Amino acid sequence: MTDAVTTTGLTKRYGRRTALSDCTLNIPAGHVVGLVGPNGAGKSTLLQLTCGLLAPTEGRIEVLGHTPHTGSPRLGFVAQDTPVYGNLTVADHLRFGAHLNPGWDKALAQRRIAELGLDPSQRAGKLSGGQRAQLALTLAIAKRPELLLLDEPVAALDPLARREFLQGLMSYAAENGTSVVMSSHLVADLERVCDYLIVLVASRVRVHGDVDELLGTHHRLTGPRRDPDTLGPGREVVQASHTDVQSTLVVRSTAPVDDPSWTSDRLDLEDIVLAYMAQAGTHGRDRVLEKR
């Protein structure tokens, strides 16, 4: 299998509001995939469709070669705010996970809890935000899923807790070859851990692809003012701004830009994402793409 998730024309509407529109994607297996976009872009909707919590309004989705359904042992899901049961102890959570999941890896769960220094008798409601996130991640990966879905799992964590969470996630993914799709508005975190990127803006996919390929093919061109349409084939203008004498273009190029009148600069991942947001006419960047 080469794709963990395949969608064709996937659409989800709630009455008159469209949460996800005409989404066509092939998310490769064996990768850590970053799903990024502003609040309300459709990230949570796509993840919930992927794990079977929602049904499409239109279109098709296959996950690991099958129609998704809730409770699949092949999927692990950590929802927003890393929900745990405040009145249950850490040990209670592990027993609950073992009861619900026939493929439960008891040794993995207990080893992670010990490595994290969590007290099995501690109630989850008394844990710190980072500890609750780590407990939720432990419950998800002890299922031994083939695909792990994470919906902004580190958004509310402090920088140290975020780093520890991501280190644990990366160690597990690297050791087990698990496919991971993680939504986040923290591009610095995604740039550190993801090798594939999907940008969702206003319910639509704006760009997706291998991170190295995206970084290698996007450039900022600065030169004398000109019509972007004159750049020629193989060059997609993502964003353009102009003064009276100068043009600045963000370009995705499959052909070399060898015009000496242009100054070409490489972009980082945040620059690329913000350019596609601007292309889509998005101005509400309230919580999106923070660098911390």
Given for the second form:
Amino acid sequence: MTDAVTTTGLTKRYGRRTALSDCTLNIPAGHVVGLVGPNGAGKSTLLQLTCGLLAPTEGRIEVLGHTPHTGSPRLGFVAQDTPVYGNLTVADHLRFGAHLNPGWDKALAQRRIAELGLDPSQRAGKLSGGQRAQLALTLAIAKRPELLLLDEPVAALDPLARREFLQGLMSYAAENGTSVVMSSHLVADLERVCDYLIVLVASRVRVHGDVDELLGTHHRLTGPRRDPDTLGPGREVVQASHTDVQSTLVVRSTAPVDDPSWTSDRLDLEDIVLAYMAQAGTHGRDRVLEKR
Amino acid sequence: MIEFHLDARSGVAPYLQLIQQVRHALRLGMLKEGDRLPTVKDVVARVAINPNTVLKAYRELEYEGLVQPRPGLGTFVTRTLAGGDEAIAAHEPLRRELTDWLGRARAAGLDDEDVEALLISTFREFSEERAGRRG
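Switching from the form predicted alone: structure of the form predicted together with its partner chain?
What follows is the entire complex, opening with the chain shown before.
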């Protein structure tokens, strides 16, 4: 199976500010990929590079085997805050979509609008946030894209609207095997819907991989205070904190940690994401311990 | 047909939760041989989870020999976990005895955590003793 997205050394700078630096990734097709990170980490930049709205400053990106370009019928993109045209009606949006997209699935679009209970003659500006997001999703999936990109689609929605949006998105993905990449801060939502995760902090990819694999290889170790470098090879310390007597480490390790002086706990996805975010914030600070 | 649900705070991986719910339903006789499991699309549309999670759970159940996919028709239960009619018939009286016991525990001043701890430790001792006798 070809990769949905492949990037090599992908970098995007706006003047002197680097939005994304040296990003090398391959996202296998057929996954629902979560893109997480704090505000300004480069999530929107990566998504806009992926759909061809931005051109890279350095490096390469291939999407579904080709250089991305805007207007590709194989890509669906829902931008941040799910924009729609406030003065146009729901029916106008569907006509617009049909006109612009050769592969437009009229039946799918109309079925979704009916299922959602949207009035076709309603102006989009009068829709609720949840309805607007659902309309934007309908426009993106009626193109029948092979890859669907969503930038913070549920951030502004209440919990019920969020759940309904994800239900719609997941049933579409289940039916069509579409690859999905969505950014979000809401790790709890991503934990349900994603099977692949990319953590982006301060313009860099900190970790990416299959969710089950990430959950299986990250551990929290607590034990008497000691130098984390004594853990041995094959164990990457993601985060370390120390008190006078105790060390708490988050490590990535493929082999189980069988040293009995450590207590090993499993981490959930949110813990793992937070550990990588904290690592980016305090990089280098814990190095002091090595010199003791 | 059963309906799945997810407990986000349980710390148990979503696909394992689905497997546990099927096993649980089989054990209680809510699912029987020949019953159809919800389609992947039904599950994701209801629970809002990743379709691959559902597929993974169903594959695992297939591997355990509990279900069998039939292309174009769905996934069907091939084996039950309830120990036959006799075992199911024993559920009700056992449940009543357990309810009485819980009433006595509450009357003796045990709270929920006490009861849970006592049940788990007794259950563990009992299982270990049995295993010891067999070995």
